[in-house]
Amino acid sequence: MADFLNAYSIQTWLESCPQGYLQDTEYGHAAGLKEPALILENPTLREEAIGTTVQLVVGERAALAASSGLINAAPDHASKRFLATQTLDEARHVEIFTQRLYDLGVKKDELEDTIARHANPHLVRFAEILLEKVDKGDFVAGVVGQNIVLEGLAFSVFEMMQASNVELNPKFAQTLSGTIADERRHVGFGENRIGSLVRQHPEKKPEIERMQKEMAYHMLATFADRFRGQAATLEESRRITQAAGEGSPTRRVWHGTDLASAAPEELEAVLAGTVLAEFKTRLGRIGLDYQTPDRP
């Protein structure tokens, strides 16, 4: 019990976070970066990414939700004080996916109405699963949904596209770098508070059980729909990107797929294929069984 209480701190958050990787930055990036001008002056590129920051946006609007719901619930101080640097944590994310809506040139009066025009439905379905938990009060359930879950697919998706942007896009990918970080210490609460929780109250895992399948199904959904739905869009996007730059495109290998070339489905598969295989290994290290989720 000491090194959770001393893992996840307050002063360990501290020191590892403002005070660590997120220091002398601004909206998550280095001050003095900006979105690149070929997003900007690109309709298709521009449109393209309001779209994805959007779903970034709904995502971390329900893990704030979540973690800020769940303090009241948790059964001891030391949760409750991670779940309040996690709360903090996750505001943050809002913020800054919002700011760069603002840098794409997102009016702050739209805000709303572009959330609302781009959230894809399955997104939010997912968080209004976890949500309906977290508003019971039910704090194994919720943390699970939250921080193995909605945590672990978030985790995935940074990597991915931090791993996509990082020669394109610099702020982009200091920003994805940092939420990173952050998401790679709420998994590791989720893991290491929630397996004993789980040994004393055996009668609660078919729900949380059927809870993961059913969140997973909208997840696979969710990006079925972005890279099914918007195949003629990337190719778009990767001819206007490889013209701007005069050359052929730099492979970005993630999980063995070249980030750059592969086809839509290629690139929904390499994602889905390892959120789900971290799904499994999480959700073992704490006493659940794995749910195949049905495919859209």
Contents of the next structure:
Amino acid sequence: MADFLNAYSIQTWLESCPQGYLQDTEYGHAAGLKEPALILENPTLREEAIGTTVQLVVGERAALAASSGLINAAPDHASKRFLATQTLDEARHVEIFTQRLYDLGVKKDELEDTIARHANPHLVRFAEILLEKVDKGDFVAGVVGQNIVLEGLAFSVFEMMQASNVELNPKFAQTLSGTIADERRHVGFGENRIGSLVRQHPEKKPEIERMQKEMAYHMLATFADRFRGQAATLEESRRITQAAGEGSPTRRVWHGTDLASAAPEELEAVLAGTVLAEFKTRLGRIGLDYQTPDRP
Amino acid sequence: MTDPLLETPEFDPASGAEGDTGADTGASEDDKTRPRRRYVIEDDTGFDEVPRKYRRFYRRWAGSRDALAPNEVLCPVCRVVIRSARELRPGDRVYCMPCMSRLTVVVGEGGRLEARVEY
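Same protein, different state: after the form predicted alone, show the form predicted in complex with the partner chain.
Full assembly next; the chain just shown is listed first.
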């Protein structure tokens, strides 16, 4: 029985989310905000923004499939009801990041091709590992994979991107703020629900820990492709932004690293280090032993 | 069944939390006897991630340089600051509404108050 969900209801979700931080928003941001002209007009920046946003759509599509798939596997009605609201949260995330692709100039009939072209194969594999558990109806492994590993990853990635964009791109930063607020509920559900279930099913720990190790490897490989593999593009995007006078003056510090000036490998290191440390802490709290992934 | 914390007419995230949980929370004898300071909680934080009537009890955390007041504790699950109408002490139980976590206040490393999740 998910006692911690006694206070949770669809009504609470309505008052917190649609009538709270999403009040008066359109696709997650204040009405009328647009992507900066510099991004829309510069092919390098636009392509870089599309590439980043595609990874968000891929991750959120996986989260939508997982959270909806877990509803029927949930052992109690309170969890089913929570997962119903999470399913709508994830569907909203898919929609707002897809809308950003349209705002960046992707045509509707080009959407799937654009996603297929930019989707990182390691992120796709990361999602497949999770969905294999969900498809088997494995609630404990599914919730760990979805609400601790995937949501923990999203929590830190969104925080880092939000900190990077708060001045450069208020529209995108606002969109990310709403998703971070959603992730608080999702990681809270993951920890609180699984904390008790892991104690009831200790025999499941080795399998779940293997899943975490494998998912973490593909997450690191995605980061490596993104930061090291595309370092030249990232540096060029930063040079263009700073030359236009929109990026150089303000330090944007996240976990001790200035996001405005750090080299791509430094950005990769701080993001990977933050996410893995979070995994270790969260898994430890619920009684799972964090497994160090291989380094790609 | 509803949450007794939310049935309380004057909700406080630390309601129903008169200290002793029986666990080792690092509470000193002084903590158990000294009167608690009271705080007026204004709705001034801009926090909008819970229903309106509870928003004043939470605020966003501004990072490691964000000094917490004696009536505040950081939720380790979702990193929102929980604010109580009274000074918090080791052993108090608090509720983080944004992530639904039930927490116990403990003395952490360096003597700072921290929250531990209770599953």
